Every structure is written in C-alpha cells, then in structure tokens.
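As structure tokens, one chain now follows by itself in the form predicted alone.
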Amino acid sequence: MINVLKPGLSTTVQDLGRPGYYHIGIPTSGGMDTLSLAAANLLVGNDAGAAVLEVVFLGPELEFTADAMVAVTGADLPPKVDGVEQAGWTAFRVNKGQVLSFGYLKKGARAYIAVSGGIDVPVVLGSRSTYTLGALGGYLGRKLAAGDVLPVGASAADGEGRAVPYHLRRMPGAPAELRMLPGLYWHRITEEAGATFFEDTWKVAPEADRIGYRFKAGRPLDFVPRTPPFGAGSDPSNIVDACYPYGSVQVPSGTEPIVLHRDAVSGGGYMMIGTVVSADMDLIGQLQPHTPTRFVKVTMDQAIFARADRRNTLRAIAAALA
C-alpha cells in the first residue's frame, strides 16, 4: 500500500488507456505521454501498460508501507526518498516506511511514477486509467487527495540502478515541433492561411489540459467564403457536427488552434484542419504554458514512418533494460 500524504497539484492513476469506446463518448484517457509511462514501467519490471501515477507540475508525497522499486520518467521533476534526491529515468528502491517526495519542476510538464507491481486499482472497461470528467476508472474516478491509500500489486522489486539511455529519453525540442497531417476540412481555409499556419511560431496557452491544448500568438486564419450549410452555424469554423479523431486540430473562429488530447470529447461542430501524428502526442503532454511551438506539415507516409519510429524507440528502451 501507498499512503498519500500530499496529492500534488493533479495526480491521477493512468495506464495506456481504454480504446474502443470513443464512439459512445468515452475517450481513451491514459497517460498524456505514453512513451514515458511505458519506460517507467519497464524500469521497475512491470508490463509496459501497468497503471502508474501521472503527476502534473507539482509532485505528491507518498509513504510506502512495503519495500518497492520505483522509477520516475517524463518531466524533470527530481524524486527524493526521505529527502535524498534520486536520478530520474532510473530504478531506485523505496523501503517500508520511507517517503517519496519531489523537488521543483525543471523541465517538461508531466512525470510518471511507476511502482513495482503497478497501482492495483480496479479495471474499468479494460483500463485502470482515470477519466475525471466522467468519474470513471483510476482511484474512485478522481485525482488523488490527502489520506488516500493506493493498493499495489505483488512484485519481486528488483532491477535497482537500471536506467533508460539518454538518447532514448524523448522530450520536446526548442521550439517544440508537432508534425501534422492536413485533414478533411483543410480546403475551408485559404492557401495563404494554410501557409502562415505552418510558418508561424505558436505558444501554448494557459488553457492546456488533458482535454486539449490551446495555442496562441499565430496569425488568424482566413476562410474560403461559403454559404453555411443547414445546421452548421454562422461562424466560418462551424460545420455540421462530425466525429473528432484523437489529435485533431480545431481553430475556433480561426484564431487559436486546439489539439484534442486524451480526455477530449468525440465529436462536435468545429471543423478540423488536420491531425497531429500519433508519435508526437506524447510531446504535447510535456509542454508548459507559453512554450514556443511549430506545426510541421507531413504526408501520410511520413506520419506512418513516425509511428513506426516511435514504436522502435520503445523496443530500444525495452532492449536496453533487458
């Protein structure tokens, strides 16, 4: 068991998500940075998809009631055991009665705490992930609070000192670059607007969470004139309701792009100019507000290659830790 002494800013139980229910309005949920999540699990000997704790900006304080192997990946949020700093992306031991805490955030936005045996909350629709808007999964369907007691699965708790090689610790660049495949409604903006969208450097807005990341500071998009179809509404960015893919990019009124993420709704009435490739969705989860960001236009072949390259990175991590 793990006693939650302090919950941090927003700490939830997450795994790789619950695909298969988007058509009935239940999003995938799961870790915003699934590569870091999987790496943390592999460090402590878990299956890559075991449940972990996702930490945003400010870490929790956790008291362990049994010995465990722990790893913290993702954001540079220095872990400490009884006040002694430990290395990130590295497996370390926490003994019975010791407290895991964290220093100040240095880089990134989300850290992942894996514990040998995994966080053993109930499986809901095939996943232990928390969907807070629907009060579904995780620990009682919500973020952690002081006084919570987290169950942990059985484990041999070995592998102390194993570390993910530096070149496999994937984090955003400066500026961050998000590869995007233009979508079904790309024709709704002018050719010049399409060019400026990729030319501009955007900044992450404060309105950035598990539902979606908003970007600002780029030039507004101009729309091709049209007569709105019945039911679409008068705003040029409106359409007759359609399904939203994971990673889709909306630009309400043509001003501030929003990339829909893990807890986003599955449909609505805003056009989508494109979709961020799946390989780069992890990077979005590590962007702090005001981070400079560029969108990079790619083809379908390039998107498929990016997905394969990300898969190979995870295989390389597993091989390095074997």
Contents of the next structure:
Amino acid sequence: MINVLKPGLSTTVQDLGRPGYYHIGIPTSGGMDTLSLAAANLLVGNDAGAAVLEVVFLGPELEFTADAMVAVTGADLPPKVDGVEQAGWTAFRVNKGQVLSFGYLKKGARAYIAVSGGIDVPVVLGSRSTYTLGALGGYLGRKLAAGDVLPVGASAADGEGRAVPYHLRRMPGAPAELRMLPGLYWHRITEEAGATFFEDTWKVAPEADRIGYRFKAGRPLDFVPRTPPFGAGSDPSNIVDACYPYGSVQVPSGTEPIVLHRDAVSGGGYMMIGTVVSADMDLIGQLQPHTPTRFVKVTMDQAIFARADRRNTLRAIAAALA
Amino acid sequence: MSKQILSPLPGTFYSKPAPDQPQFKSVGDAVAVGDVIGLIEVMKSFHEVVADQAGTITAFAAEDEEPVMAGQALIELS
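For the form predicted together with its partner chain instead of the form predicted alone, what are the coordinates?
Below is the whole assembly, all chains and molecules, this chain first.
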C-alpha cells in the first residue's frame, strides 16, 4: 500500500481511460498524456494500461508500506526517494518505509507515477480512471488527499535501472505545435479568420485543465453572416446542439479556442472548427499555462499517419524495455 | 546571505488577496515561516504561496498578475 502524506495539487488515479460511454455523457477520462502513462507502466513491468498516478505541476509525498519498483515519466518533475534524487523515465526501487517526494517542476505539466503491480482501485465501467466531475472511478471518485491509503497490486518488482531511450521521450517543442484537422463547422468562419487562426501563436490560459485546454492571445475569428438556424443561439458561434468529439476545438464567440480533453462534456452548442489529431492530445497534457502554442493544419491522411507514428513510438518503447 | 521564496506552481502570481485589498506583504516586511506571501492562479483556482523561510523582504522578484513558472523566485529575503 501507499500512504499519501501530501497529495500535491491535483493527483488522480488514471489508466488508458473508459471509452464507450461518451454517448451517454460519461467522458473517456484516463491520462492526459497516455504515451507517457504507458511508458511508465512498461518501465516497472506492468501492462501498458495499468492504473498510475497522474500528477499536475506539484508532486505528492508518498510513503510505501512494501517494496516496489517505481518510474516517473512525462513532465520533468524530479522524483526523490528519502530525499535522494532519481532519474526520470527510469525504473528505480522504493523500499518499504521509504518516502517518494518531488522537486520543482522543470518542464511539462503532468508526471505519471507507475508502481509495479499498478494502483489497485476498483474497476468502474471498465476502467480505474478518475472522473472527478462525476465522482466516478479512481480513488473514491476524487483527487487524492492527505491520509488516503492506496492499494497496490502484487508484482515481482524487478527491472531496476531500465530507462526509456531519450529519443522516445516525446514532449512538446517551443512553441508547441498541435496538428489540427479542420472540421464540420469550418465554413462558419471567414477565409481570413481561417488563415489567422493557423498563423497566430496562442498562449495556454491558466484555467486549462483535464476538461479542456483554453488558448488566448490570438486574433478573434470573424464569422460568415447567417440567419441562426432553429435551435441555435444568437451568438455567431452557436450551433444546433451537437456531439463534441474528444480533441474538438470550439471557439465560443470566436475569441478563445478550447480543445476538449479527457474529462470533457460530450455535447453542446458551440461550433467546432476542427479536431486536434489524436497523436497530439498527449502533448496538450504537457502544456503549462502561458506556453506559446500554434495550430498546424493537416489533412486526414496526415492525421492517420501521425496516429500510426505514435503507435510505432509506443512499440519502440516496449521493444527497448523488453 | 540572500534567500528566496519560490513559486511551487506555474500560473499567474498575485501579491494581493483581492484587487481592492492591500498586498499580503511589502518590501521591508518581516516574513515568518508559514506566512502567506501571495497567490498563484492555475486550473480555475487560487493557491496560497506559503513562506518556507523567515527573513525581511528586500524585493519582489515577480510583479502582481505576472505569469510565473514553477521554481521561479517570487520574493527576495535578507
């Protein structure tokens, strides 16, 4: 078991998510950066989809009541065992009675702590992921608090020192670039607005979270004039309510784009100008507030190629650790 | 020797509890361990920055409403 001494800012249990219920309003949840999440699991000998802890910005303090192999991937949030710094993206041992803590965040936004055996909270609708808004899954449906006791699955706890090769540790560049496929409502904005959207460098707004990432500082988008259809609101960005895909980019009133992420609502009345390709959703999970970000227009073929490329990266990580 | 209080989080730094209120601390003020010296806004909530060292404030290293990174100095102490 693991005793939570300090919880960090917003530490939750996450796995690869809970697909299949979005149509009834339950989002996929799961890690914001599932590539890093899977890598952490593979480092400690778990299945890629075992439950881990997702840490945002500020690390927790965790006391282990049994020996375990641990790996921390994703953001550069230096792990320490009884105060001694450990390498990221590398399996290290934590012995019974030792405390895992963290230094200041150096890069990225979310770190993944995998523990050999996995975090063994109950499976809810096929997943151990936490959906905090719905108080579903994870540890009592909420972020961790001091005094919580996390169950850990049985494991061999071996593989100490294994590391993910540097070139397979995927993190956003500067500026971050998010590939986006224009979508169903692209026609609602003017040609000029479509051009400035991709030209401008946006900045991550401080309120960005697991529900969605909001971006500021780009030029507002102008709309093509219309008579609002029956059922749509009067704002030019309103549509007749529609399903919101994971990764869709809505721009309420044309001012601040929001990319819906793992805990998003499943539908509503804002037009979506496109969708960030699935391969780049991991990168969004690593964006700190104020990070300069550009959207890069891609075709469906490029999006599918990007998805295959991401899958190959995960296979290469698995092969390197096998 | 100069000491610093660092931001534990990335976000927006506020030196006041609210726009119409005075600063938590000003240059020349004494700071004790556990004192609140500012707020960081991130992910739709405000988090208190608590001093982990004692001293006297010699300067602010970050302005009110300025974007800050985790580990960035907010206040210089003597």
